[in-house]
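Next up is one chain by itself, shown in structure tokens, the form predicted alone.
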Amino acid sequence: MTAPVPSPQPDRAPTDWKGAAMQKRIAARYSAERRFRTLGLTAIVMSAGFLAYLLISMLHDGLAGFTRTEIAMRIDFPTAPIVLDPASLRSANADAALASVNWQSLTDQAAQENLGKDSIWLAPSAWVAVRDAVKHDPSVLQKVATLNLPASAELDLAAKSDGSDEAEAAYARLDKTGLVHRAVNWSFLTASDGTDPTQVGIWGAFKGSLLTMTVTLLLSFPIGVLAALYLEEYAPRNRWTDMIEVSINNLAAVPSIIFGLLGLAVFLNTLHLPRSAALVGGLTLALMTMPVIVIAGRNAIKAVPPSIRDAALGIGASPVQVVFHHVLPLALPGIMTGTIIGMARALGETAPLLMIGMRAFIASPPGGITDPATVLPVQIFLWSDEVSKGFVEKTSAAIIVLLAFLLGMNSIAIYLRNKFERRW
């Protein structure tokens, strides 16, 4: 039996490119594209405007915060009421022969015979910088000394044209004297947490979140790495491993509280770990980071071409250095990108270090991974909701401390993913 023969097709008229209709179209094929076009550059525009505002007004009130103002105070020791051997200061016992000091009484004292009833502007911490300076240099001691001291937050809001009308007015008497002065204020970046805003540094807040960001890369990169490794290369393909990679997607999506309060049950709770340690709560971030390495790590070993898994087994390579040597190296780049956006994540964390007590007072730097430590996006809220006002541009100047961190860690771990990167 023979095929049917087709009907032959009408010929198709050719198109008209120079019709009206055609023209039209094109037309508005162009017309639609320039409105994509100027849709994407207003977003781009609009996006860079709120970012530039966003850096401007931080740094327009964060700047302040490294600077502060102090006051000029002459200091009379061998006069003063005071018993103290400056070479007892040279001694392992220096620290002890300081704290038998009044040094309180000693400055209130300079203060009222410098400042008179102006005194009362000095920062209460000032006697803090008195024995800073005679430790430094135990020879003051038998000299007189002018001492920069900090002014008091209300003072040194006043020099900002911020302050109340009192203060401002005692600042303009004091600087018609030359005693007030602005300098640069490098306890902010040596000291910790304190009640006075003119003392309080970000040292401790910023050595919490390194030693906590050292044990969360630590743990969750290879674990992560070696997870996404055998998933991707060993790992059977059964309902067991479909359930575990449908598991790590949802854990990527669950909400940081959520890792706060396993890291509470399970760390402080059963496994009895000191509470607020930068160890804790590098577990804590751990758990959090590491899905995200693994879908990363699992992308970026997929996305190898199997020409070089053929061709490494064909020269004679075994599995595991296949794996080893020429998978892992190509796919670093791209499992340094999850790592980089895990990682940066866990820094800004806030919610889960809450939960294991890391918003604690903490007025010396920690020592070590299981010593009380914060971090710097728990500082920044705790500083945000104190009542002084000189915290507010103290919590400014945190947020670019914490911003300069990023910013270097992303930049060390991009020119390691650029070192490692290969091209095929």
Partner chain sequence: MNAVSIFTLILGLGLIAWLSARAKAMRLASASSEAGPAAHRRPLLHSLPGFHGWYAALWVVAPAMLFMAVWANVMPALVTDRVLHDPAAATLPLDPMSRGAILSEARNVAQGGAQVAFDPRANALVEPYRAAQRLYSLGGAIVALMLAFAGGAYAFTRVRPDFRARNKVERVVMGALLTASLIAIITTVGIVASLLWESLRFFSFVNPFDFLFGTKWSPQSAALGYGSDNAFGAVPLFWGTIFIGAIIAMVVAIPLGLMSAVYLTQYAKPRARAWLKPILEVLAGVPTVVYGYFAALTIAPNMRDFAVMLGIPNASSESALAAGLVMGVMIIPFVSSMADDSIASVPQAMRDGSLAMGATTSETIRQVLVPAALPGVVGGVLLAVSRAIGETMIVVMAAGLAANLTLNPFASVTTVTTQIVQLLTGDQEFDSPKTLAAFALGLVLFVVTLLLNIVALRVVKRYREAYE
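Output the form predicted in complex with its partner chain next; the form predicted alone has already been displayed.
Coming up is the bare chain, nothing alongside it.
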């Protein structure tokens, strides 16, 4: 405190702030300031621009995936060489009756009659649409019906001006006859995986995702909440609880593929659970999601003020009653927010599920949690590997569905946070 204050040097003139040199220096500093600020803005704009680029390119490619090109086809059922009694289609063994008909040759013949040599532009799976139309309305069997059948992937691309020259020429030719038109591809939302891009859909993968997420939620939510309650409310400070805390924090940072290796080694090779099943996928993702829920849960529980606990204890509640009657209900919105965010992450997760064999080709939706299944992100991965060009728009369309779901889940989380979050 008593250090001698250095006296100003007598020979030094006061700084001339108005002088040209100083003005120049200040101008330089201000322009550096502006440059720096612009740099910061550029960084943000670049990041946001990348996001926009990604979303726009997905939308651009993907929206076409929700439509398909159809060819109107007159099929003369009464003269067609099929023996099928409409009455049998209303009876219990309709599926057996349907299976007895060679729909493929029927469709091929009709295509020959309608389109001549352009019949190659009908989708190879068009007969499925004929069969489904008959199944839906058996009365068409008695008349000459006009059905809208899906066109092949090449013609579909040509309709979207992205096909080969040959296909584009065929499309122009067919367009003149008025037989082709674009329609919403509802089967994209109701069908499962297939080999022909015109017939694939996401329902199978979506159902697999739902089953997997159900298993994940049922396991990770109760375990995560109970663990968070224990660690935050009851755990004594000792080596064991330190170990639990360290392992939870580490698990949250372990790469997801390691959980896949764990699932492979433990659930498949040691416990012999069914391969590719939603059960195993759900178990693996539950181990991954649980730490996220525990960490979010602890923060939410920590935010409940101690006065609430003291008041409850003061009127005679037991420690368990304090937690389950007062702390948990007050912390629940925060826990829910964390859970939804954790589930959204699990929904988009691909790598661990590849490890446990959920990348198999599965053409029908899973019936239960032990059936072979695939999930939406894995389906995207599988389609992205397909050579056929028709899969590009399907992949992007599936990505749009996935992103829409994630957006929905995150919006719910934000809504919950804003509506129920209390500042004490």
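In this text the structure is predicted, and so the values were computed from the model without any measurement. Rigid core (definition): largest C-alpha set, two forms, superposition within 1.5 Å. Residue numbers count along the first chain shown, from 1.
*When the two forms are laid on each other by their rigid core, does residue 385 show a Cα shift of 2 Å or more between the two forms?*
No, because once the rigid core is superposed, the C-alpha of residue 385 moves less than 2 Å between the two forms.
*For residue 360, decide whether the Cα shift between the two forms is 2 Å or greater, given a superposition on the rigid core.*
After core superposition, the displacement of the residue 360 C-alpha between the two forms stays below 2 Å, so no.
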